[in-house]
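A single chain comes next, written as structure tokens; it is the form predicted on its own.
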Amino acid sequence: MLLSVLQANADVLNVEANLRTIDEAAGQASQAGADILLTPELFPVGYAPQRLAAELDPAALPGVRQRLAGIARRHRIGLVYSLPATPEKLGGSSEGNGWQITATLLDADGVPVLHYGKVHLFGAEERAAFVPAQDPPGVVEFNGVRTSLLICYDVEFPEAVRAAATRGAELLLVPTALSAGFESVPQVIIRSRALESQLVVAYANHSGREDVYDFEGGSVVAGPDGSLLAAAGQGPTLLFAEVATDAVRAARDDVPYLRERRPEVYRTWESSA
């Protein structure tokens, strides 16, 4: 499966830019041959918590969903997006009321086939925006791989990227809005993400400046043995890699993190710390 990703600089509630943005990076990745497209967490109405809560208006957002559905029909590929949603909207839960951040994939008929709530929300500034989800990452069937969701500051913890290895995933797609100054993320820990679990992780991240914040970029696709299988510097680009699921099977047979692990004896470890 041919899997392209999205870097690029999102327009702050600027809703049409930033769906433009995504149309022609779905055009030229349906004509180039890709079978899925990662956009970055938040990209349609762009990365800014504050002015998000403040200024967004809720009652616009199933029309946008719409339009992304759109999107994917019109150009016969597979997307991930991120959208703020309430917990009841996508039948997921919370710990409290409000939104959350959410990412969807999309097929290529633009039928809605995961969803997925961020469970670990990144500095003030986020917490005072959104409400953290608690639901585990789900995993679907796409195109014949085993694909799973996780956003943002979720990967940095090694916990949910192996909830989703452990249900099976063999692909696991990151939209991120990662800030300047974090290049260890992508350039360190994306990679030991993959390795540690065994499969594919495509990060997708914002590029220049919104609102407040300069994006880091550095997007990444890393393989089941953690060698990079792409890689985007700081400005706007669209990335290529293949996913391969018999590399993943084999990183597994090689070596089995997965089957050899002992979560009663890990527990127990957590009980008595």
Contents of the next structure:
There are 2 protein chains.
Amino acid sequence: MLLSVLQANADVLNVEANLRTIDEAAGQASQAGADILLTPELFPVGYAPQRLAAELDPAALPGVRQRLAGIARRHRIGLVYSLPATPEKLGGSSEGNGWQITATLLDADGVPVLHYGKVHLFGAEERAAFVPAQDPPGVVEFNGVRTSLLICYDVEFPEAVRAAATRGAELLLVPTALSAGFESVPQVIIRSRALESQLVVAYANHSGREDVYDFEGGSVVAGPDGSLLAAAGQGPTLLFAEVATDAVRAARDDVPYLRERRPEVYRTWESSA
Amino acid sequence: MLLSVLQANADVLNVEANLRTIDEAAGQASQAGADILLTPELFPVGYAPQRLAAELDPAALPGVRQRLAGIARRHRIGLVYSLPATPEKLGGSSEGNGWQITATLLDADGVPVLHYGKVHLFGAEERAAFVPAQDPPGVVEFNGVRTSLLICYDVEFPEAVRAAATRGAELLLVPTALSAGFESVPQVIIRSRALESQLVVAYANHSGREDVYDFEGGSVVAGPDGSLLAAAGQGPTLLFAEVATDAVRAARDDVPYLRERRPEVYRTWESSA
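Here we have the form predicted on its own; I need the corresponding form predicted in complex with another copy of the chain.
Following is the full complex, with the preceding chain placed first.
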């Protein structure tokens, strides 16, 4: 399966411009033979937690989702997008009222096949504007690849990736909004997540300024041996990487981390910590 | 605190030669001002699980421990060494009778201040020759630094490093025996462990052939920002790195991974997996 990853600059609260960016990327990716396009965290509305909480009209969101479904359908490509959503909307649970940061996987017919709500919110602004989700990442078979979703800060926690891997994920798609100065996240942590849980991890970041945030791209796709299958520089780009489930299976046969972890022992450690 | 890390070739079942190597390294490290010397997995007896199980006389081990204590005392340096041991010997618990692979931290008086038994055995040979331990890594304050131990394959599991970090570890000392071909472990996983749990991780490997195994060094010390504080090539060497607890505290203030992980949520995930 050919995966494409959009790294781009969103225009905060300019949904028209951002959907145009996604539409163009989906067209280009589809023409190149990609089966799926991963886009950054909150890209259709821009990454600006406080402005979204203050200015984004919830009534506009169903229309945005419909248009994203239209993009997937028109280009015959799977699409991962990230938007604010209330938990009830997506059938999940949360700790309070208000928006979660969510991600949705559409199939090439524009039909949602997987939702995820961000469990680990990053920083005071996100926590003021959103509520954390608490459901584990789900796994769905997409074009023959068992696929899961996490969002941004989530993937920095090995526990979250383990939850996807132990549920069978072979591919983990991660919309992110990683500020400048944290390059060790894609370069070290993402590679380790892919290697230690033996799956493909794709990490799609913004590029450029949005609201008060500076993003410097650095999107990556890491393989189950910890190598980088694709890596972006700072500017807008479209990455491609082949997702090979046989490489995932070979890695899991070679060093069976998932089978040799000892959850029953870890449980006794948690209670004694 | 100045840490030193021995990377060397052990001579299987030639305890005299191996203790001489440790003695010389301890002298050199002490003269350079090091407070502690970390040595590789099973170094005093050599890494050779099946030969150790068949040929090593258990009655010889107390004497080896005494001589290691003498090395620490004579050079006024802390010492981490790894030997086979029965669980009862070290006050731990295990899943059966037989030897565990263990590590011991001696203070500069040669007094044992911390023991650890390897929880994740690697490969069929280790599992045939040893029994796995199941106690979590302990933490002890050593020269003002909260210090913990893991062994080799253990550190590849993020769960094991989390157990040390959530118990307060600022420094994790890891004797290892990493075969050629797994360079991504020190270069990717160790750096991520240090970064995601925000502590210093030191990883001491063998160098050269022992029994049927080829070791190619690559020992490292990684800092709480994921950078390499020291890194060895393939050959025998003595690494040095300054362990700064203020860097650990700064990293934990900057991005509070340990405070923002959600163990209560992970517990519900485990039971639903």
